[in-house]
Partner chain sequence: MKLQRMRVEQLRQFRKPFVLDNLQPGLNLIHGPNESGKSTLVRAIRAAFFERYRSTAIDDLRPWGDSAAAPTIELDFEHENRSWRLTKSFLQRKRCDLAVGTETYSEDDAEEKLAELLGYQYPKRGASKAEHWGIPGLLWVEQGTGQDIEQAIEHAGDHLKSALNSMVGEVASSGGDDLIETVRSQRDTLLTGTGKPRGDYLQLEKDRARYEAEIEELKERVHKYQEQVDRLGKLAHDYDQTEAERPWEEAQRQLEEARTRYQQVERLEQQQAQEKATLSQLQRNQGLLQQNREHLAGLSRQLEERKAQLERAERDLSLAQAQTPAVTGRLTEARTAYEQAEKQRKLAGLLQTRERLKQDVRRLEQHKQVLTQNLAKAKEYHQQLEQARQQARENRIDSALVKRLRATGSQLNEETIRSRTIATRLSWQLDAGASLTLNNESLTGQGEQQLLEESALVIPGVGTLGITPGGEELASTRRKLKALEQNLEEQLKALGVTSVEQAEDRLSAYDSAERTLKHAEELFKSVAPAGLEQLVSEQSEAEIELENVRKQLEATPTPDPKQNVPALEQAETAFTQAGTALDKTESDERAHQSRLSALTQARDSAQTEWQRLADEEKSPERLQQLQQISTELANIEKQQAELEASLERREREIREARPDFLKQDIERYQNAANHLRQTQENRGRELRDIRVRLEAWGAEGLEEQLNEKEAELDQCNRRYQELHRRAEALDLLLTLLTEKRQALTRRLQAPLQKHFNHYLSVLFPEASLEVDEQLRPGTFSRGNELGQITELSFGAREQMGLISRLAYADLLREAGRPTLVILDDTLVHSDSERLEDMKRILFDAASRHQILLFTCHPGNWNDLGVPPIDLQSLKVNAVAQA
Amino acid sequence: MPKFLHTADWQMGRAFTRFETEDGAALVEARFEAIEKLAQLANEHQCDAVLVAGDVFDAQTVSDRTIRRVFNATKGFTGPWVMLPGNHDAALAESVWTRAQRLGAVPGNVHLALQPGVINLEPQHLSVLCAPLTQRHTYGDLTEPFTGYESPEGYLRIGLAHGSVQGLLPEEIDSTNPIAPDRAEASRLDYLALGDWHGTKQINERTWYSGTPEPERFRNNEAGNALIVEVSGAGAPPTVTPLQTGRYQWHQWRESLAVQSDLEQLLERLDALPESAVVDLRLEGSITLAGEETLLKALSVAEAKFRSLRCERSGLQLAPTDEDIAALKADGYVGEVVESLRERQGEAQDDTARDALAILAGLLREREQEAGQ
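Answer block, the chain by itself, in the form predicted in complex with its partner chain:
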């Protein structure tokens, strides 16, 4: 019973902004590990082939090292791999693929679908109907010729394409590289393996986006999976099993703090996250000076714990209470300055005033601590 692994959007060669250098490097590394993981899963589930539905590479001009490492990472699975050029790595006259071939980096068991057409994997009895992008963007449906492609008798017809299924995906209604939603049916496909959408997504019974195997953005869309597809025979409905492959989970939280308990809740949730989390916090609302002190301590702990933690607090106003100010012993004109800053922060949403207040509070706190010692 033919079985294969469907994956896509590896985006190799991508560098991560918004992260500390060290974290960025770890995230890049995780993507290579994800390929190894795919190979391992393909072996574990005794897959006949691995189909990669586009965007193996994030760009045409990635370093030679990256190219070699990508193909090296596939070594764990010695069965056939079919790699499809996507919009990031389209099969142009000169492409990352031609370079890979020149470098001699492509192992024999990796088939590069650089031209539209059918790749027949004979021992596996699979006909892979490929619709590679040969330009950066196309506005016609590249899968249309699938209907005309013949496949040997008894072979499964598996479509491999990269683009946006029209009318189904949000935000990308008018996007390039369109794919007809009924392609699988129209072209008599047993399964249509799609790439481009980074989350795992089923379009219909026979059409799936596998998503990227390792998340690379915060948008929560079920990224970090691969699909094991099993088809009992030609025409039979496929059995699709998503498997988690991602190492890091990306969390982006936008929280608004108002009262003390909000902060406590947030810290509890944060504490509950696994260490492999990549966290992006955006806090709004207001916080007392005491609350901020608590928050800063907790963030400091979390930074050490998680793969990456970033917290954007510019939207979080400082609201010193009378107790805060009393605790800071901000008497006389310093007290007036604190008050003035608080007002400015509130009235004009003045970040500078907020920062100034934070700095002042910090300095006063320090002074108190020194005095206390």
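I have the form predicted in complex with its partner chain already, so could you send the form predicted alone?
Just the single chain follows, nothing else.
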């Protein structure tokens, strides 16, 4: 039974500049490890080939070192790899691919689909119908010629393309690099391996996006997988098995705090995340002084535990309780100011008074902590 691994959107050379230097370097390294993982899975599942549906590289200007490291990482699987240029690494007259060839970095078992057409893998009885992007954006369906492509008798017809299946993907991405939703049926394909959508997604029985093997953005779209595809013979429906490949899990939370239980539930969810988490947290609402102290301690622990944690707290207001104020031991003139601000906040819903009270309470708490040291 012919079997191959479908992957896409490696985005090698991507820089994670919004992260701390150490975290960004780890995220870059994880992408090279993902390629090695793909090679390992191809061996474990006795795959006949690995098909990469575009965007191997994140840009044409990646370093020579990155190019060499990418192809070095494929060496664990000695069967054929077919790599398709996508919109980030289009097959221009002068491109990252031509540079890779000049460097002598491309192993003999890696087939670069730099021109539209068919790559026949004879021992594997696979005909790979390729629709490489030769410019970053196109407005016609580059898979349309698949219908006229011939393949040897008994070979599986596998389409390999990079773009947007029209009418079926969210977020209004039906724009450039369109692909007809019925391409597999219209072109008699046994399977259509797609790239560009970074999450694993089934379009129909014979058409799938594999998604990126290592997540690289905060989107809940089933990223971090590769697909093992088995087809018993020409015309038979494929069996597609997603396999997890990602090392890091990306989580983006937008939370509103109002009562103590909101904070408790947030910290429970945070504590349940694995060490491989990359977390982007934005908080709004209100929190007591005691609650803020608990939150800051929990964030400090989480920062050391996770691969990365960033927390935006500018929308979170301090709302000191009677117990908080009593614990601050504000007396004399300061105590009178505190009470005045509390009255103004409570009677007129005065935002300025609320903010001033929060600032003053925070300063008093810091003074109390310094005095106790």
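Positions refer to the first chain, counted from 1. As the structure is a computational prediction, the values presented were derived from the model and not from experiment. Definition used throughout: the rigid core is the maximal C-alpha set that superposes within 1.5 Å between two forms.
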query: Per-residue C-alpha change between these two forms, Arg14, threshold 2 Å, rigid core fit; finding: no
query: Is_shifted Ala25 between these two forms (CA, 2 Å cut-off, rigid core); finding: no
query: Core-fitted comparison between these two forms - CA shift at Leu363, Å; finding: 4.2
